[in-house]
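What follows is a single chain, given as structure tokens, in the form predicted on its own.
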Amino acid sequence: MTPRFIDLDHLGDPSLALDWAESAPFPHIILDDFLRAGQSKVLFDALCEEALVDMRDEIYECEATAVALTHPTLRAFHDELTSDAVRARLRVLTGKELTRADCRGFVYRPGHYLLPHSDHQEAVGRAVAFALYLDTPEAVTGGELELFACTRDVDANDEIVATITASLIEPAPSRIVLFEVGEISLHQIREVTAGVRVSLSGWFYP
């Protein structure tokens, strides 16, 4: 079956294995066009049918979907990221094999930001993350994803004890990052200053 979302030509690149090995800070890969021609819009408008709640904690302020995406665009995307032709090409990408994903929308305004962390739960078992960035009507200023390389005291169990920028990635329509959940794979969204960030994001378990 065509997928009707993702280009799989794209994803299937041989190169990008060697990409996300040589990466830094920690494994990680950015694709544009990840999506095919128009469909950044499709899922866009999927989108605003979808219901938003605002979520506010020590570390975050934005307005999210709720976890299980109801609306049946969203969630034929949701089948086709997680099909086995997609999930085969991150197998030779990340050399993870992934069995399943969860998927859900945010919108980040003026204001709305995320603090430094690492997605990082054991109990959880989270593999590898992704943002796919959408079409929006207003272009955003700021939301940038900063990747932070971390030095680790030896003597003090590997507590993080200094960080720095390691790359700034800016939301791009269609494009999509992905990057291996670790101990150390901090990372952080950069507060929006204007217009509106707008993902579908989660991650891939093993």
Contents of the next structure:
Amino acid sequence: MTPRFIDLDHLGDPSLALDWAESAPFPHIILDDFLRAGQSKVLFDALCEEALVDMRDEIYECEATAVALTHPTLRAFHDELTSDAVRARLRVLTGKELTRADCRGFVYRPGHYLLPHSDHQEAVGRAVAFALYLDTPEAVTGGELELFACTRDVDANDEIVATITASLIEPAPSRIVLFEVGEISLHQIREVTAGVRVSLSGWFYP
Amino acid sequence: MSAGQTNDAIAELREAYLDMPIPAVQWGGVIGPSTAADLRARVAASGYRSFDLAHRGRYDVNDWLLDRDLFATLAALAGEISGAKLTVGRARFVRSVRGSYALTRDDQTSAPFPAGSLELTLDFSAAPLESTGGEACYRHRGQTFFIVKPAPLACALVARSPTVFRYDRYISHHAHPSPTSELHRLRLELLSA
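Swap state to the form predicted in complex with the partner chain from the form predicted on its own:
Time for the whole complex; same chain goes first.
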């Protein structure tokens, strides 16, 4: 069956596995045109009909959907994202056997941010994080995904003693970013200073 | 400072402080604008070093300036409010601007506060912060129990222990790039004598 949302040919490019493995500061990939033409707008429109709640805590301020998406279009996308066809391509790309994924909508308006963190929680088991950016009516300023390179001190209990920006990824519509979750997959979403940043994001699990 | 607080005011502060499940209080008018300006000038003359570790925080700090008279006066005031006899431990002057933050991991990684200790914060900023953020949020077992809002000339006293942690909320871009968008705080660790 032809996928409705995801361009499988693009995701199945065999050279992506090498890009993933050789990327720094930790395995990741940036894939443009992840969605079929027009589907970014379709997903954005669906997200506009989904209830959002304000989220504010130590490291973030943003708006988000519930953990379980309810709009039929968004649920259909989630199903496609975790389909056998997509997971098979992700296995080739990441070398990981992935069985399921969380998927949630996030909206960042001016003043919203997500401070540096790794996503890693041993008991939770997140393996690969993803963020798919959607079309928005207003172009966004800020809101870049920033990946940090960490230097650890083996003589100080592996404590991180230096962090520098290694990659800065613009939230371009229909672009997906995937990265390996680990103890040093330190990243943040820079503060949005104008416009709106909209994404579908979550994690794949073994 | 202490002289500016009447016995009634101290009694009210003590009541408010002890009324919290984990003792904490914030109150204004501890110092005057000229005292704050003088303190800012002295710390600026002494200098700041930039602290920037993404997973912990981003701010400017001076932890070498010793203003013994000020520290002693603040410790005496904290002692009157808490009813404890206190000595001064670590002292840090912290300057925060747009983009500044400090996570609980920063607090955890610093030397932990022993049981029975207190943290006093003196806000010696020139003006209210023209932005969102900057609050100091105190947590115990994952729950925020007290928030110290940026408030020039105000002081806060919070009981600390190895299970109480603080984070400073990110200061957003809404802060104007002027001296009044700077948040100046003295953080004083007070130990049971």
